[in-house]
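One chain comes next, on its own, written as structure tokens: the form predicted on its own.
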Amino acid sequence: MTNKVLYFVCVAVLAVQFASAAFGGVRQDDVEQSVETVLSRLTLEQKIGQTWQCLGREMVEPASGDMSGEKLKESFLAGVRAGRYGSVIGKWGVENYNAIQRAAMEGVGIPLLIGSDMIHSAVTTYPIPLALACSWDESLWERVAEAMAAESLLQGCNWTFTPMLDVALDARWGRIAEGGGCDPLLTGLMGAAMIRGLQGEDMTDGLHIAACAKHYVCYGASLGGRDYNAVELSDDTLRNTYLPPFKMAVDAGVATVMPAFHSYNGVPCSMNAYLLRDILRREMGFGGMTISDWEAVKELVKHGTAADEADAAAQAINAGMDMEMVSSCYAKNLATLVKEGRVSMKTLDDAVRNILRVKFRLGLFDHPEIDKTKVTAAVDPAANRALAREAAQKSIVLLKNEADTLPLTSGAKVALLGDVAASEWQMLGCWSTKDLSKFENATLLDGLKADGVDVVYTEAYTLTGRVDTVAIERAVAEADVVIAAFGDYWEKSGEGASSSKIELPGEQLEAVRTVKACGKPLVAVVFGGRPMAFPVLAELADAVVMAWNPGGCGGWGIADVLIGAAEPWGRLTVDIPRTTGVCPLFYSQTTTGRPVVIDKSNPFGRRFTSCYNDVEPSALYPFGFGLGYTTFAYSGERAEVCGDVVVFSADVTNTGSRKGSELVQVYVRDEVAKIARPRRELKGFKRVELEPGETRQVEIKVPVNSLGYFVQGRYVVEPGRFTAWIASDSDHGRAIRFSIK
């Protein structure tokens, strides 16, 4: 062996030993000291490398969207060894993931964060988040997230960009599909549960991954429901409506936060120090790392707030953006910016500290590679499919059921209509894996057949195309009941899929009227990623089921509900509007000086009140609404202030002939406040299962402190009168009153 070769061998061995000795074997209580140790040994260029997440598909040969089966470019691996990247985006597969981490540890000794959008699907496809939220089930949310975490590792990811915590008030916004709906409390509870499931109690166990709370903040308020658009709103509204879910995420220990694309009151979130430093860091106490959305730092130039990419890099990192996704403003400009004094070394060091802290929390320094045997043993595909089926069952919302059309009568012959009813793709949703060849999926047709239903399928019409009236009439003539698919295709919702019209198109209304004219009971199953406006369908159909995009096992889950093998469980987490023109529509709108009052003795009707005169002022179906296969009655509603909690209770009776579950909800309004308050706000809920004729007292405790609000940046809980409703949805219930002294 020549001296030169021996030299390089020794250097390589020492590099590995150095990395292991300096960075390995770290206990969680030593994380901060370990971060400082690593930071002190990095060059300026290596620090800058930690702040860049590069695009994965540019790092394989040939370039593709799926990196798991491709060869890694040697130039990429050389860059990993040199510490040029802190993270990479994409699904790599375990083998390529491990090769990347080995290169990192052989070189600079710092493993990479490898992230991807596992929003509701890694291998198994679960219902879209908006659907899953309709379960109102924290245990289910957590179990789904935990299953996704392990499956994400098998896809070669240790980090996912979920949960989305945007409170979404406008059904026109495409990304309403990705979150928990229009209520801050419910959105926050769902987000916290998913964070617990993804991250586990200890992220170093090799079975969990880092979560990312996004899009920080108020992205759901973008102008006109248009994705990426500006947001203008008061600080009080920011704090009362949009920040609470993120505070709940921080309290749940979320590892990372992603600021949104849009500008907030003229300042893009990617360079908004008020949001990133003052609120997120100082007020909320967030100790993890922030990452931009896709090329959002570079887009500061398009916003018109940065002169060029160097200016964009300076603005973003100075405001508190730790890592840049995909675009390379940091990588190309930070060294010069630091030397010129436009970015201080402390600012750069703080960003790197935040990034390293997450890597230590994940245990990557001790175990940089994925233990495929361990993770595979922890993943039970059959159990995950069963979980996806349960999730679909509990996400479906029964909106109408005239004359007990559902559940289907045993032995009934069913005509199934509509292209979506037989499409695997359309079950999946906007962030699924979309690789049907690898996974077992079920259409609604599959589900009905699996449940033993006598079903004959005829496409008859497509959601946005032709209607074959003759085929409809022929199919219906042979059936006892008709099940017909309506709504929208999966690609019509999600990122970049905002829509100016959310009504059912004319072809679907023609199909509805044709079926109705045949005189057979009609069960309408509505698919899609947003609440659509369908008043005609709601009027003509005998039963309406909101199925959303229910996931790969959705066909089985829907069928289970239709035949009564599963109880309708879901309740709306958004209001379903009567028409696009009323958007944004949400149950918790602020009270006005001229609220809508239905007074038939008033010759002006609703005129001169805050409403549209050409449409009913209420939602078609309100937030919290959902039916079961039995009925419930409430009595004895009361509220009692007991120290620091208000105890709400009601006697709930199953007045039907079947066992069923009721979601008891508590809404509160502050009657006299410093600023106008919402007409109702959700403050608690509890599910109760009752046998026919059974009555049970349901008690829900609400902290008094949760009845306050922000005004001029200060949180206050005022003494005075409150009105509450203990009810089955946000529009009903008997008003009860209590006071805080």
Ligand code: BGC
Given for the second form:
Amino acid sequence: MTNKVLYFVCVAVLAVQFASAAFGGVRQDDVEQSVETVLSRLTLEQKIGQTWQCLGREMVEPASGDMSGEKLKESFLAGVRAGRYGSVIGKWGVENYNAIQRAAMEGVGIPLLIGSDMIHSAVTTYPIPLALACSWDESLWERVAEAMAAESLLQGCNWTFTPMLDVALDARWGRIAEGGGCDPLLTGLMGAAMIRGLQGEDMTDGLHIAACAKHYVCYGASLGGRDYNAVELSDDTLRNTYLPPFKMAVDAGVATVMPAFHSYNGVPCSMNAYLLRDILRREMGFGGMTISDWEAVKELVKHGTAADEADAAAQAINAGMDMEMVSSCYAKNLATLVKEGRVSMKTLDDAVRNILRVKFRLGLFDHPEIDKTKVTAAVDPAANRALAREAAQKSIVLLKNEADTLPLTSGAKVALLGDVAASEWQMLGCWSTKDLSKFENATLLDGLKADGVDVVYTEAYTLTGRVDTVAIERAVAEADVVIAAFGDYWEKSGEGASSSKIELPGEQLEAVRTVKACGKPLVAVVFGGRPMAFPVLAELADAVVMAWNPGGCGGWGIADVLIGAAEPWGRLTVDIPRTTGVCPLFYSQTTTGRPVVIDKSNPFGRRFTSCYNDVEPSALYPFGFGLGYTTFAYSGERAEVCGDVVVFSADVTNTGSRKGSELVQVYVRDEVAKIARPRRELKGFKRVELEPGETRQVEIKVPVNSLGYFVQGRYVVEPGRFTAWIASDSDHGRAIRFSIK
Ligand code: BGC
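Can you swap the form predicted on its own for the form predicted in complex with this ligand?
Let us now look at the entire complex, which starts with that chain.
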């Protein structure tokens, strides 16, 4: 053995001994004790290191957006060994991930949390969350999240910043794409299912990752629907509308929570002790860690609530922010702040405890590295693409189907129009991995061809450009039916993509009118990451399909629904407005003293009601709405209070000629309360599959306790009169009454 080799062997042996000596005795099965053991051996600098999530792309050579395969900087690895970072952000690939964890274990002995935004895509691109929500399908949400967990490990991440639990009432807000829509219950159910899928029963099994509930809280209420904007909101509305999904996430065991960028009633969420300590920790019982949003601690200076970065660090950690993402206010200032007494050692220790606890829950001390063989064996790319196709099928919402235009008649000649119909890229969404080269993705054109449709594609127009009417006329002349793609590009929604207009951009209506003038049936497939206002399209098209951003396998999923191989399963989880000016528009608006009365025979009838002069404030398509290929009728709706549950039941009949499934929804209104309450609130739902002519009694049990609300910080369930609707959407149904004694 040469001297050099001998030297490296000695260093390696010493490193292993150091690692085990460093935290010998930490026990995965006694997390709290192990957290204390680790904490007691850390220096002040190492504790501060745990609170920093550094920016990954600066840690590789050359600096890159995707760090897998890139060379890790020696200075970075030295920092990891020294315990300078508790976490890094980015996609590293398994090899780099393992190299980072090896360096950490050789050095300070504490593995890193390695996080990235695997929102609807890690390897396979699934539909955007808003689309997935429309499936109203907890099993699907959980399966997609579980598939994403293993795929995220393959990308070199043990932590993802999802689910987004921001109730979104305003279609102008671009981030409406990233969450479950406008309903607290549905958003919470989807979030909890995703947390179960991502984290599994046991996060130490090497196939699951830590989830992050974000953006805490009421980010979706930003003024004017403008991203990052301030939020002014009563405490009652905060508790009744925006907090419930986070409570459901905490109850589902979410490992981490990310406070939002904005200020709530003047106090930025990143330094809001009321939100982070009083509500999240004390009231909700959250025991995991909090991570700031990207540079949000530093942004406290721009908010004008911190004098400088040191002040920002002190305010954030004192308010309960455990880890800082990207900016380095903690790393640069905490040592001085602790010495000066502006941050107590206990506060710092508690933050580190919360961080270490997540690392133990993930089993990282025992298995810091990803077992690539195990994870690769667990990821079946074909099965995941099939899942993405199923997810697309179930996310699509059929909004109109005049004269049974859909499903397409077998053998019909189809003219397919519009740039998005043949664009692989435009099937993706705001958080796609965007790596089209490696994976098979399908356009709508591909999907129709794969399903055996006789289809001829002509671009004829782009969503934002000019319309070639001659090309449309030529294409339509040869066809029996026209399918045309409308809406907006996916880049127009998501973070930092709010819009002051949600109408169809460009000259799309010109394309609609040209097709209509040719006298052929028009199927409009609308793409986009937000509800758009398209009353003219809705009137002129024979069928309208809301396809959202359906993901890499979206083309197949949409085609399956258009030909009837899959039934239209999706139901809206947002209201579709008639025009931008009515935003925010949501079905659960508070009752007023002058409710809207729309009397078509009397144009002045709406005067002095809570209305507009020029447009109905009702939805073009309401929350919960979506057609199938058959029809259903409801009868015998009843509500019976049995102890601590209300049993809602109805006889649902399939009145059409095809087998199909109906999403039975229960809405409730509290008729007399201490504060004005929503005109309707979703309280439960159940899907039922029925043969033609079949009737089934559907029963939905709702806990009496869930019929209450917060007033002045207190949750009350008041005896009294309630109205309920058991219906297929939030605007219809026969009102039935019941009372709580
Ligand atoms: C977004 C978060 C995201 C984070 C990390 C921020 O700009 O608001 O949702 O998780 O970046 O990429």
